[in-house]
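Taking the form predicted on its own, here's one chain by itself in structure tokens.
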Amino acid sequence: MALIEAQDLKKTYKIGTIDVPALKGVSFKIEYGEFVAIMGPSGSGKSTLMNLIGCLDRPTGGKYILDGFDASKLSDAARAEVRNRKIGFVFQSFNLLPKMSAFKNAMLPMMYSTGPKDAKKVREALKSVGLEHRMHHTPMQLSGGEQQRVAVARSLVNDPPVVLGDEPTGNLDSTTGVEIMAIFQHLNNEGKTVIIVTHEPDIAQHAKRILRFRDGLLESDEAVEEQLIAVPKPKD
């Protein structure tokens, strides 16, 4: 069984009296442990697809199967529960709460979960991204790269099967972007399924497979022949 399966997935938005199709029927599978980049120009449907994969929205046609669950017709409350347990999100703009420490920001998914609030798991997640010495700092005391590391740690605390990155390097310089991709590759090597949405070809080359979208359709699905291995530059 695949971790993710899209079956003739469609999404149409209604603007006034006009129907605007964003996804026109796409089908694909993502297996456990893959590292997939989703690419496409503006208006291609990649952001719509990310919202469906992340259970942030509901398709208007077709099916979306996530880890054995048909997420296509779940209620809003049920989708929120699936999001919290199955998907770790990393956003372009970090989305950290400014008055909370890195530790408390990373712990947030646990606060919205019915499971135990395990401080040890939070510390381990921050340690895994190299921030164990900065966990009591607020976002204003952290660099952009450090803030994104907190966001990655936050995505891991509930141990979801999927880590989903929406332009995760978009607000970072190229050197810091490589550092974040190194973390994603490490997570993938440890067995996490990683899916990133990006418009940057060099970032996509860090994945092992690229899905390219255009005009709401899946244009190509190809393995990355020469995966770029992210090697962070040593600190001065």
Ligand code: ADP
The other form holds:
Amino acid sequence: MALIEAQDLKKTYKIGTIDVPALKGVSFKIEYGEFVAIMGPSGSGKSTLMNLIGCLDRPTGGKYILDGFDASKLSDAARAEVRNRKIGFVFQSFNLLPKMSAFKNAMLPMMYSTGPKDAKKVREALKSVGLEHRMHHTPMQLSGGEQQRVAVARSLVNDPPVVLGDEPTGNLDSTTGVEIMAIFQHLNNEGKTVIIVTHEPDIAQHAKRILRFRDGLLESDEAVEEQLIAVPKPKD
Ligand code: ADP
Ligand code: MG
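Please give the other form, namely the form predicted together with this ligand, since only the form predicted on its own has been shown so far.
Every chain and every other molecule in the complex is listed next, the one we just looked at coming first.
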């Protein structure tokens, strides 16, 4: 069983009476433990796809199977529940709450979940991204790379099988971007499935497989021949 299966997946937005077809029918599978980069020009449907994979939105056609369950037709409440348990999100702009410490930011998904609120797990997540000594700093007291590492820790606290990043290195300089890729590779080596959108070929080469989109269609699906290995451990 694949972790993710898209079958002829479609998404058409409606703006008034106008139909905007953003995904025109894409099919692929992603197995447990993969590291996938999604590429393609602006407007090709990458974010739309990530929103569907992350159960943030519902397809208008086709089927989306996540972890063995058909997630295409779930109610909003059921989708929120699935999202909370199965998906970790990392965004281009970090999306941290400015007044909260790194610790509290990282803990947030736990607060929205029915599972236990386990401070030890939050500390472990921050440690796994090399930030145990910055736990009580607020985002403003952290560099961009450190803020994104807090966001990665936040994506991990509910221990979801998959972490999604929509251009997670897009707001970082290239050295810092590679540091974030080192963390993703480390997580992937430990068995986490990682899926990121990027428009930077150098960043995509850190994944193991590249899906390319164009005009709402899957243009190519290729294994990365020579995966670039980022520095193995994030520096503190
Ligand atoms: P990408 O992330 O590859 O740049 P998107 O998935 O954001 O592409 O967008 C794909 C297409 O769908 C674009 O034509 C975009 O304008 C359109 N689109 C995206 N989101 C919406 C929306 N919420 N409402 C209407 N059209 C949208
Ligand atoms: Mg996008």
